[in-house]
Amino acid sequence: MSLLSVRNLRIYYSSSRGIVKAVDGVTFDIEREETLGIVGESGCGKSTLAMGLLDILPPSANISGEIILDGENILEKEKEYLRKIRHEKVALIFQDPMTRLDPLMKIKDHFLETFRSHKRDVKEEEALRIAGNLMNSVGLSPEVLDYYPHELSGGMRQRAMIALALVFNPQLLIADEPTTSLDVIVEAQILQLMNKIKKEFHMSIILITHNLGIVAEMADRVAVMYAGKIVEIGSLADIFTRPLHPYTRGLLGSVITLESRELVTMPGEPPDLINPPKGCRFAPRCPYAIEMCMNSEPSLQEAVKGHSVACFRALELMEERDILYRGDIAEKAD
């Protein structure tokens, strides 16, 4: 049984302009000790999905579907149960720890507050001992517990946030853009740390990012989101070497490498989620769109084993790509 199974998840926001369909029918699984990368442009619903999995959405949000964690649909549970599983079964690392850590509290006070909320029988001395060990595990001295958040660098704050997330050894860690505000050197250190704690704590990770380079280093499988929907999901190798959806191809084509000679961009912009297109939501930007794409919405279907895509022309485009690839190999051989 998968650790987490999400089925037909919808998260809609009420606004003065209408209903915002931020997450609209998302389905995926994550296995035990697996890292699933979720990628896509800003505004495609990645962060809303992360908060929905823990039910920490604003009052204007309406959530439906199934979130089955370890065999139980948590959306059917009482609020008290949901509060308990946060930290104990599922933990979340936010984009910017400076906005999530209380500036008036020392780092140790954040740990003590977490223990008071979940394990009141743990004495303060024991809680601080556990906190000190966790700080060591993320590469920080236990002395940092006596610092305020503003006294730490961005990388140190993120490490402290990761340590805080590990307090009760959760089964699932959701990392929402964990390296956005960090420079590339510190970013690499944080990624190495996350790989290390995944192995040490035997946990699964959902890594939400727009950075495909990070996904290439961390993920076992990749889900591509566009306009509130998953349009492609498969193994890391499949997504990076045999992308089936035109949007995925566009994302990969826009990555700058040492061989890049010009900046490749996708024309247009993501649709208004209050009034999305009638058919495929990517169709207005897609160079391969046909009339069917404009009028009908493709469902996420398995194209090849373990690799699903929501595109009417995916297999046709894959065959064309394979023919071109074989021709290129033959040309080089000649």
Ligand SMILES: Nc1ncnc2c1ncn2[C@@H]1O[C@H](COP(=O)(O)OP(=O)(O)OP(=O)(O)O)[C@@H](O)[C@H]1O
The other form holds:
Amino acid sequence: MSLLSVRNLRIYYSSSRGIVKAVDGVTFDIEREETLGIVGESGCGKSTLAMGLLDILPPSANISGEIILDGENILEKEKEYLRKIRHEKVALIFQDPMTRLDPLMKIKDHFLETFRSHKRDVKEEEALRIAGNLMNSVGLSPEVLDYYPHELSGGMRQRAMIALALVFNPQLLIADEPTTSLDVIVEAQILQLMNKIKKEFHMSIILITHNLGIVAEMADRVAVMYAGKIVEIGSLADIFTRPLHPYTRGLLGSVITLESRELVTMPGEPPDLINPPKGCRFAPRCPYAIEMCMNSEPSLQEAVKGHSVACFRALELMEERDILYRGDIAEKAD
Amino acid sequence: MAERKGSLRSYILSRIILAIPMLLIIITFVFFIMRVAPGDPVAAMLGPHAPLAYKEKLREELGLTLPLYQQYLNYLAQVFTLNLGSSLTTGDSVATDIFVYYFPATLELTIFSTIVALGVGIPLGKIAAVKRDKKADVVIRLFGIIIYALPIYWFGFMLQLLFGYYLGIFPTGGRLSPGITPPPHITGLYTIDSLLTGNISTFLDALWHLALPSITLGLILSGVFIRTIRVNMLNTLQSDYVQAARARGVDEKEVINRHAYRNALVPVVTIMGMEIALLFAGAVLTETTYSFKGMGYLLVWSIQNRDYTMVQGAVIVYSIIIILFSGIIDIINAYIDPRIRY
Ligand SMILES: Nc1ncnc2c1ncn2[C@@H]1O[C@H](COP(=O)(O)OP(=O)(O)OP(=O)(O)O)[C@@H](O)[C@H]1O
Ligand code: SF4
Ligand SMILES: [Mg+2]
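Alright, leaving the form predicted on its own aside, put up the form predicted together with the ligand.
Below: every chain and molecule of the assembly, starting with the one above.
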């Protein structure tokens, strides 16, 4: 049984402009001790998905579908059960460590509060001892516990956030663009740290990013998101060497042509999530679009074992052998 | 750290330097307004039927026969030697009257009003934010807007009428009941002095007299706190650290109280700074309504009796106090809010 199975998850925001279908029928599984990379352009619903998995969405959001963690659909559970799951089983770290810690609280108070919320019987000294050990494992001195957030650099804060995420040894760590706000050197250090703790703590990781380089380095499997949907999901090698969806190919193409690993050069704009195109959401930008694509929506289907894609023409495209080949990544992945 | 202190010092210095021309303008303004306004201090002092010669003599003694510019210069010289003169009506030292008697009364009123304003405004603002757009929020917001817009005079009068005359729960005016002697002067604040000397019944009587004026002024000021706390808390409730706390499975009550509420309180000092002038101005009106013998009462009384020196003294002291208080609040603020500090 998978650690986490997400089935047909929909998250719609009601806004003054209309209903924003930020996550629209997302389905995927994540196995134990596996890293799943989720990539997609800005605004495609990645953070919404991350928040949805912990059910910490703002009140304007409406969530439906199934989130099955360890065999239980958490969306059917009462509030208190959900609250306990957060951080004990699934921990979340965010893009902007600068604003994620309460400016009026010392780092150690964040730990103490977390213990108080979940394990009342743990004494303060014991909690601080655990916190100190975790600080060591993320490469910070336990003295940092006595600092206020504004006294730490961005990298230190993200390390502190990671240490905080580890207190109850969660089974799943969701990292929403954990290094986007950090410089490249710190980014590399944080990624290395995440790989280290993943092994040490036997965790699964969902790594959300728009940086393909990071995905290539970190992920075992990759899901590609476009306009609120997963359009392709498969192993790292599948996605990087045998991409099936025209969007994925476009992303990889832009990597190669620009030698930049950011997803910036795809022509056209992602669709409006309030009024998405009727058929395939990628159709307006898709070089392979045919009549059918404008009228009906392709569903995510397994094309090859373990490799699913939502495109009517995926199999046709698979025949074409002009597909991009990223030798270095393929070697590493295979 | 050194840098912070340095910038704080220059901040304080600039505040002081800015205050000087401000004071000068106020002093000048008061002087000429009092001279231009109709009414004769000598007539007010001696009554309408005093002999003319006697009046002239007094006028000369008081320096009121000198040319206006001469009077003005004398007055400035006096002010700068920190001599506020003596009252034209009672002959008492203006400074003593103000500092021993009237200012402590006002200070007492403003302190209690602030307590009421915070005590009502902060919890209501918090409830409104947590119950955003629900019935409680709508009611509280409406209350905040209406209370802020009410004229103090009218509101004070209504409370006086209802609780003083009609229900008779609270006294309608004064600082102490007749027959109760004021506590020995230590700070001039009756509540504090009576407590310091262990006189509980005087303390309770002083508190009882403070109730209506403080509630009047405090409720009016609470409108601003309601609004600001509500807005601040709506922001902090949506802040990243609040969301992160929720993601850590922190109990929603703790999320609200520990993270959202505490952070929303930080700007309260700023609002208090902005409210200082309103507070003291409100005190003038409230004191008149309740014959509460503070600075406002003194000011109105002295104007009515053409007591030039007393009016001038009161205005000068009042201005200095307001400037001082808002300065102190600004500095406290600069100290706790790093965004101002740097
Ligand atoms: N509270 C909200 N109310 C209405 N719409 C929202 C809200 N939050 C997000 N959205 C919309 O939902 C969509 C998905 O947003 P989300 O933040 O999940 O994207 P993302 O993939 O994380 O983007 P980024 O890479 O920029 O972080 C966007 O179109 C966004 O405008
Ligand atoms: S379904 Fe059609 S439009 Fe959509 S990606 Fe495939 S080919 Fe392009
Ligand atoms: Mg995001």
